[in-house]
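Next up: a single chain in C-alpha cells, the form predicted on its own.
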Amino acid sequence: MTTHRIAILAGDGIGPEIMREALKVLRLVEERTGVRFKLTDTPFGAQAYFDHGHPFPDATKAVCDAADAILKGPVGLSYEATKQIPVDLQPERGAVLPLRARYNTYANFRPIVLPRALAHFSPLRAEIIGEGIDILLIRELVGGLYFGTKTVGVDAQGHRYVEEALRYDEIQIKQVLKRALELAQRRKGVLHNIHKSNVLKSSVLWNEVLEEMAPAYPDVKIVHMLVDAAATHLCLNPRQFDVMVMENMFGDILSDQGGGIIGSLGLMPSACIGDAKAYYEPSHGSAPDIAGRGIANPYSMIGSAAMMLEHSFGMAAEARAIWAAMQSVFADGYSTADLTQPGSTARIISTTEFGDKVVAKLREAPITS
C-alpha cells in the first residue's frame, strides 16, 4: 500500500475551516484508491507566533522536512493583531518567505479557470468569457524584490527612507522558464512572457535568458508582452492566454487580477513547486473578518489538494475527478457567499455544505486512476 506523508499547515483566519473540507476530500480519495495519507498537523503563521514564539517553529520545520508534500492554509490575522508581532516575524516575512526559501519552491502555478457553465460568476461579459477561461499563470517565487536586501534608515537631511533590491540571477530565471516552456509544450504550444524590459534591467536579463532557451523548444510560440499591457488584456481578451510566465511581483499582482476576472480569489488554488518538495495553498488571504462564520469558500483549498495529488503524487485522474466534482456543485445552482451577485437566484451554501456536496459528487464519480 502506498502512503504519502503530508504536513498540514492550517494557518490563520479561515484557514482551519477550509482545510477541514480539503481533508474530507482526501479521506474519500483514500477510500477510492487505496492510497493512504499520513497527515500531520503543525502550527504555522500568526497564531503560531503567539502560541510558540515564532510563525515557523522549529518543530514545524522538522515536520515539513519529513513530509512528501505540504498542504498550507492562508496566514495572517487582523491589522491590529498583526501589529503585536515584530515586523520581521509577521507571517509573510517570518513564515511564508522562509518556507519558500527552505525548499526552493521557485515555480508557482496558479490556474485561472472558469468553464463556460460558470461564466455567471465573472464580472466580464459572456461574449468575452466565450467557451471559458483556462490560463496557467506561472510566477517565479523565490527571487526578485520580495527576497532582495532591504534597508531602512534616515538620510543626511533627516528624512526616513527605505531601499529594497530587486535581484535575479540566470539560474533562478532558467529554472522557472524551463517549467513554463515544458508546460506550454504539453498544453497549446503558446507561452506569454510577461516583462517590463522597457524600464527594468531585470526584465532585460530575463528576456535574454528566454531567447537563449527558446531554440530547444521549437514547438512553443513565445509571445512577449509588457506587464501593464497584460493587465489590460486579461480584462479585454483573457482567452488569448494559455501559459503565462513572469517574475515574482508581477505574478503576485496579475494572479490576483485573474481571481477578479473569474469572480473570486476563492476559485484560485496554487502549487509552489521545487525540485525536491512542493507546497500547495490557496492564492487568497486568511480573511480574519469572516473567520468562524462558516461562509468561506473552500474551493481554493480543495483545489490545492487536487493539485498536490497531481503534481506530487502522480494522481492526475483523481485530481480531475475533484475538479469536476467542485464545478458540478456550482453547475447545480449552488454558490458560496463570495461568488453571489445581487439578484442571483443561486442557493448560497456554507463552507461545510460545499465540502459535503463535493464529497457526495466525488463518491458518485467513476474510479479511473
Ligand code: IPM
Given for the second form:
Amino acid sequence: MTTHRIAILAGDGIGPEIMREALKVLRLVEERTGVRFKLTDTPFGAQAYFDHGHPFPDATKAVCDAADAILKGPVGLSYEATKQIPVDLQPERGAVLPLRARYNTYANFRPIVLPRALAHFSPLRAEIIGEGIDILLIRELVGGLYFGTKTVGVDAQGHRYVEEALRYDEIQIKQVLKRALELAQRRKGVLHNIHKSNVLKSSVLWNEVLEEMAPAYPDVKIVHMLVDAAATHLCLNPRQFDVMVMENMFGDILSDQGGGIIGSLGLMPSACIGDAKAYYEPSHGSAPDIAGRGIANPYSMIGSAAMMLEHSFGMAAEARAIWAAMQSVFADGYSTADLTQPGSTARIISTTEFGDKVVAKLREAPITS
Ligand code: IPM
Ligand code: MN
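Coords for the form predicted in complex with the named molecule, given the form predicted on its own:
The complete assembly is shown below, putting the previous chain first.
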C-alpha cells in the first residue's frame, strides 16, 4: 500500500475552513484508490506567531522536511492584529517567503481556468470567454525583488529612503524557463514570455537566457510580450494565452488579474515546485473579514490538493476527476458567495456544502487515466 506523508499548514483566517474541505476530498480519494495519506497538522502563519513565538516554528520546519508534500492554507490576520507582530516576523516575510526559500520552490504554477459552462462567473463578455479560458501562468517564485537585499535609511538631508534589490542570476532564470518550455511542449506549443526588457536589465538577461534555450525546443513558439501590454491583453483577449512565464513580481500581480478575469481569486489554486520538494497553496489571502462565517470558497484549496496529487504523487487521473467534480457543482447552478453577481440566479452554498457536493460527485465519478 502506498502512503504519502503530507504536512498540513492550515494557516489563518479562512485557512482552516477551506482546508477542512480539501481534506474531505483527500479522504475520499483514499477510499476510492487505496492510496493512504498520512496527514500531520502543524502551525504556520500569524496565529503560529502568537501561539509559538514564530510564524514558521522549528517544529513545523521538521514536519515539512519529513513530508513528501506540503499543503498550505493562506496566512495573515487583520491589519490591527498584524501590527502586533514585528515586521520581519509578519507571516508573509516571516513564514511564506522562508518556506519558498527553504525548499527552493522556484516554479509556481497558477492555472487560470474557466470552462465555457462557467462563463457567467466572469466579468468579461461571453464572446470573449468563447470556448473557455485555460491558461497556465508560471511565476518565478524565489528570486527578484521579493528576495533581494533591502536597506532602509535616512540620507544626508534627513530624508528617509529605502532601497530594494532586484537580482536574478542565470541559473535561477534557466530553471524556471526549463519548466515553462517543457510544459508548453506538452500543451499547445506556445509560450508567452512576459518581460519588461525596455526598462529592466533583469528582463534583458531573462530574454537572453530564453533565446539561448529556445533552439532545444523547436516545437515551442515563443511570443515575447511586455508585462504592461500583457495586463491589457489578459482582459481583451485572454484566449490567446496558453502557457505564460514571468519573474516573481510580474507573476504575483498578473495572477491576481487572472483571478479577476475568471470571476474570483477563490478560483485560483497553485503549485510551488522545487526539484526536491513542492508545496501547494491557494493564490489568495486569508480573508480574515469573512473567516468563521462558512462563506469562503474552498475551490482554490481543493484545487491545490488536486495539483498536489498530480505533481507530487503522479495521480493525474484523480486530479482531473476533482477538477471535473468542482466544475460540475458550479455548472449545476450553485455558486459560492464570492462568485455571485448582481441579478444572478445561482443558488449560494456554504463552504461545507460545496465540499460535500464535490465529495458526492467524486464518489460516483469514473477515475480514468
Ligand atoms: C501570493 C501572495 C504572496 C506573495 C504573499 C503572501 C507573500 O500574495 O502568493 O501571491 O506576494 O507572493
Ligand atoms: Mn499575490
